[in-house]
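There is one chain below, alone, in structure tokens, taken in the form predicted on its own.
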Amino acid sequence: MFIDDLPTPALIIDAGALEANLATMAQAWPGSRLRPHAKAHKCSSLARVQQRFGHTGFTCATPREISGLARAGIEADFLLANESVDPARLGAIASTGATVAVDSDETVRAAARAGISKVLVDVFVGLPRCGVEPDDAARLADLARSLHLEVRGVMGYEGHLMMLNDPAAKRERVTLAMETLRDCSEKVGGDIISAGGTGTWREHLDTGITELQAGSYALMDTSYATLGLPFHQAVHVVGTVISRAVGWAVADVGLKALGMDHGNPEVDGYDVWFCSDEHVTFAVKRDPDSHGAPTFLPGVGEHVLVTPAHVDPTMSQHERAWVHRDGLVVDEWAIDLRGW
């Protein structure tokens, strides 16, 4: 089977590009230095490939991702890098030996009640999301130990800095955020300082963290592509042109097949006008500087490649991915970690 034979919309992964991305990151962040983030792909088959590149731990955003990886037979050092006070969900992953992020008395006590044995203290380093105030990190660690939890260290996510395009400003601000995290590490104790992502993989080579939580590097998207990272676009959605007018064409890849929070996708060098539930409308580029762009629209029944702007939610919209080499489908992977 070739990708042109697939019913659309179809999520496809270029095996060569994926392997090149994994090799590039594994060279810079080998073994346990990288804790790949499963939320970026939600696919146990892809996680197994990441293991083959030497990585022994996984970052997860939901308990379901951890339990799904375990059900798939993947044995690893799991980190739930997200807060939860749900006793059923936490209890369901206790047997995996997972480490859980905590940032409050409530999350510490919930972990203890659910039978979780290990935690990381999640520290606020600038992104207004989760994380305990730095001045309270040591007290929270003491509370965890008083409840017989092992405190493995600290984590912090500087997600607000991922998309900075100014290299000097990014390095300075990442460095400052990690100074806060390292200071908390000395007070909290433990061996782990966990942080970062695909957008700051290079800056962290000398910030003193012990592990990087990168995920999007494996498959990439148009948003991260603007940063000039050394990773290739490995995932696309194949669409079929289902309507064509004088000035535009429509393919069957819409909001229900894409993550749209980072903006419109790209379609084979055309101008994307907008997406609706089941459709993407696109037209020939009118920019005179668009050298090499198509000067005609594809006909009804022809296929186009749609490149998502945000890979994580795009993956969660699909039940399966088709792995190909030069257009020949070589495998089918279930997106088995999706949902709650």
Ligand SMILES: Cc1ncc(COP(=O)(O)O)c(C=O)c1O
The other form holds:
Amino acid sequence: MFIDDLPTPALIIDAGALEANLATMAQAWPGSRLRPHAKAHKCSSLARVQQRFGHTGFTCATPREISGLARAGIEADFLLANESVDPARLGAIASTGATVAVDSDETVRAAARAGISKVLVDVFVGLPRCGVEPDDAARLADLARSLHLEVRGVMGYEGHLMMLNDPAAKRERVTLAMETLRDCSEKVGGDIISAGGTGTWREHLDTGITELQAGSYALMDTSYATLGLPFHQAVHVVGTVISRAVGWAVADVGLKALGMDHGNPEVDGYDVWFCSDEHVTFAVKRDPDSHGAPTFLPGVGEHVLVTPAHVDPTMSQHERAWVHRDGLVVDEWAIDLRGW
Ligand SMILES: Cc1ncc(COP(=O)(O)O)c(C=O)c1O
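Other form of same protein, the form predicted together with the ligand, not the form predicted on its own:
Zooming out: every chain and molecule, the one shown earlier first.
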């Protein structure tokens, strides 16, 4: 079967591009130095490939990602890099030996009550999301230890810096954020300093963190492509043109088949006008010749390749991914880590 034979919209993964991305990252961040983020693909089969590239731990955003990886038979050092006070969900991952991020007395107590044995203190390093104030990190670690939790160290996610496109400013601000985290690490104890993502993978090579939490690097998206990173686009959604007018065409890849929070997807070399639930409307570029872009629209029944702007929420819209090599479908992977 070829990708053109798939029922659309069909999520496809280019095995060659994926392997190149995993190899590039594993060379810079080998073994346990990289803790790949499973939320970026939500696929235990892909996680297994990441293990083959030498990585021994996974970062997860939901308890479901951890329990799903364990159910798929993956044994690893799991980190829930996110806060939870849900006793059932925390209880469900306790037997995996997962380490859980905490940033408040409530999350520490919830972890202890649910039978979790290890925590990381999540520190605020500038992104107004999770993370304890740096001044309170040591006290929180003491509280955790008083409840017989092992404190493995600290994490801090500098998500607000991922998309900075000025290399000097990025380096300076990431370095500053990590000075805060390293300072907390000394007060908190433990030997893990976990941070970063695809957008800051290079900067972190000399920030002193012990592990990088990158996820998007494996499959990539058009947002991250704007940074000129050495990772290739490995995921697309195949669509079928279902309607055509004089000035535009419509394919069956709408916002319910895509993550749209980073904007419109790209459709081959066309201009995307907008997405609705089940449609993407696109047209020939105004100045197609200068970009080498197509000068005519595809006909009804023809296929187009749609590239998502944000990989994580795109993956979670699909039940399966078709893995291909040069268009030949070689495998089918369940996107089995969806849900919470
Ligand atoms: C806690 C945490 N760590 C790391 C990442 C990095 O992910 P990515 O490599 O996809 O930017 C994210 C992304 O949102 C995150 O929430």
